[in-house]
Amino acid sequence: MRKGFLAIGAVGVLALGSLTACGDDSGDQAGGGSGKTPKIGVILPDSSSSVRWESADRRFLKEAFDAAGVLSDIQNAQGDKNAFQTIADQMITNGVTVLMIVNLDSGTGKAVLDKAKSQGVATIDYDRLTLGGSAQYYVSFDNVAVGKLQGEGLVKCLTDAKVEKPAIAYLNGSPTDNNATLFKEGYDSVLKPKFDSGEYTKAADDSVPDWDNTQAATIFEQQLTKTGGKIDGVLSANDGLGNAAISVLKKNNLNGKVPVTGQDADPQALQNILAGDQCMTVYKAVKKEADAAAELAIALAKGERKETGQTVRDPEGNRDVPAVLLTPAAIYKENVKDVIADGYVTKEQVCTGDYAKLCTDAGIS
C-alpha cells in the first residue's frame, strides 16, 4: 500500500504514463526502430556502497520490463571498472537495443556510452549523470535537493539537542561521482552560511573514494583523532558512510550523542534512526525512479522518443540532457513508518530483535 506522504513526483512535468512521443531526430540512435528485437541492458554499479542497487533498483526495473513484455539483461559491475566495460561489450554484442548505466566514474561511463552510440544502441544515464557522455536521457532524483535535506536535517538535530557552536565533520561521497558533487552543493548551501558566520565550525571535510564504507570508517576515525574527539555532528553523504561513522562513534561511546545524516533509507539506517544513533536519512522512492527510466528505455527500444519537459546541463559535454528528476523526502524517527508503508523495505527487515520494541514505539505495525 502506498501512502500519500510518499507520492513523490518529478521536478518538472513528467508523470508516469504521460510521456509524450515526439519525432525522431535524424541523429538519434535507432533503438528498436532498426528492426532488432527490443532488448534492454542495465549495468548497476556495485552492491557494497548501498544495498539499494540489488534490493530495490534491480527488482523494480525487472518488474517494469517484464510487465511491458520487453527482454532485459541486468548485471552488476561490483565496483570494477574493467568488469563494467566488459559487461557493456557483451551486452552490445548480444544485441541490446538500449543500454542503461549507473556509471562508476564519468570516464568509464563515457567510453561505454560512446561505444554503444557507435553501434546504434540507445543509452540512458540512470541515477548518475555521465559528464561528457552521450546518453539520450538522464533519470535521477534532484540531488542538490537531497544534499539540502541532509544539511537541514543536521541543523534540526543539532538545534533539537541545543548544541552551541557545533563542530561539523563532512564525509562526502566519491570524488569521481557527479552526484556526490551535487549532494555537497546542497548541504553546503545550508551549512556554509553557518560556518561563515561562526555559528558552526567545520572540523573536517573529506571525500570517501568509491563510497567505500571501510575507508569511510578509517577516515572518520582519523577525523575524530585530529579534532581530539571534538566533533558534534557528521554530515555523511549516504547511509553506508553514516553507519561507518556510527561504528567509530560506538567504539568511543559517542553514538547517540553526535547526530549523523544519511541517504537511501536502507534497513540498517532505519534501525540506527530508531535507536537514536542516526539523526536522519533521505528517502528516494526508487520504484518511481526505476519506473520512469524503464518507461523511457522501453520507448527507445521500440524506436520512439519521449519528451520529459526538463533538461540537466552537462558542463563537460556542453549540452542539455533531457531529464527526469524526482523529489526526495527527509526521514526522521517519527516517519520511519512511512518508508515501510511505501513498500521500499519491509517491517521484517527493520523490526528484528531489539528493534521490535523500537518499531512498536515508533508506530510501526
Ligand code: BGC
Given for the second form:
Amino acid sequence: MRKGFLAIGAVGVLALGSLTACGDDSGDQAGGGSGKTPKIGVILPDSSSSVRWESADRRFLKEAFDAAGVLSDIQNAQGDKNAFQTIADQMITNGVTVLMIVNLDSGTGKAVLDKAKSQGVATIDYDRLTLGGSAQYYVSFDNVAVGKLQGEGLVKCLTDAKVEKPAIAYLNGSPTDNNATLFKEGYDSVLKPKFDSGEYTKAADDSVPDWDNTQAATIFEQQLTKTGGKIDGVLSANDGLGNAAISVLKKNNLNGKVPVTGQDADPQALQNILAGDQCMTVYKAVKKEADAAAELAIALAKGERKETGQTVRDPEGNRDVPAVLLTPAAIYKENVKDVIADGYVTKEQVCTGDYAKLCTDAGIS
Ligand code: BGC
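How about the form predicted together with beta-D-glucopyranose, since we already have the form predicted on its own?
And the full complex, kicking off with our chain again.
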C-alpha cells in the first residue's frame, strides 16, 4: 500500500505516453513517418558511491523508456571522467536524440553537454546540476530539503538519546558534486544555529572525494583519533559514507551509541537502521525521478517543449534552468517498511539472516 509521505513527492508532470512498442538497448531503428525513432542516451556516474545508480536509476529509466516505446542506451562511466567523455562521444556518433547525464564533476559535464549541443543533441542534467552547463532541463530532488531532513534526523536521534552538548562530525559528499553543497546547506541550516549557540559543538568537518566509501572510513577513523574518540553524532551525507563510519564505530564498540545519518535507503542502510546502528536515512523515490526525466527526454526527442513550472539557478552559468524537484522523505526504524511497500527495495534484500526478526519487530511482513 502507498503511504502518505510518498504522495508528497508527486509533481505535476504528465503521465508517460501510451506507445506500445518496446525499447531496445541496441541499434537504431527506422521510425515511422517523420524519421528516426527517438533514442535516449543516459550516462550514470559509477556503481560504487551509491548502489542506487545500478539498482534503481538504471531499472526505472529503462522501464520508463520501454513503456514509452523509445530506444535507450544506458551506460555507466564507473567513476572515470575520460570514459564518461568517450561514452558521450559514442552516443552522439550513434545518433542519440537526447543525452541525459549524471556528471562526475561540472567541468567534464559541461564539456559533454556543450559538445552535444553543438551537434544538435538535446540534454538533461539528471540528479546533479552541471554548473555552467547547458542542459535544457534539470531533474532531481529538493537537495537542500534532503540535507534538512538529515540535520533534523540527527537532532532527533541525539535528543531521544538525551545526549548533552553533543560533538558532531560531518562526513560531506564529494566537493565536485553540486548536490553535496546543497545537502550541506540543508543540514547546516539546522545544525549551525546549534553550534553558534553552544548547544552542540562541531568536532570535525570533512568532505569525501568522489563519495569514495573506502576513503570515508579512513577519514572517519582520523576524525575519531583527532577528537580522542569524542564524537557523539555523525552527519553523513549518504548511506555509503554512513556505513563506512558505522564500520569504524563497530571496531571501536561504539556502534549504536553514536547516531549516524544517511541518504538513499540502500538495503544495507535499512539493515543498519533496523539494527540500531544508523539513526536514519533519506528516501528519494527514484522511480518518480526517472519517470519525470524520461518524460522530458521523450518530449525533447519529439521536439516538444514541456513546462516544468519551476527553475533552479545555476550560479556559475548565471541562468535559470527549468527543473523538476521532487520531495524526499526521512526514514527511521518505524517506517523502513514504507520503502519496501513502495517497491524500492525488496523484503528479501533487507530481511536476511539475523535481520528477519528485526524486520518482524518493525512490522515488515
Ligand atoms: C546523489 C546521491 C548519491 C551520491 C553519491 C548524489 O549526487 O544525489 O543520491 O548518494 O550522489 O552517488
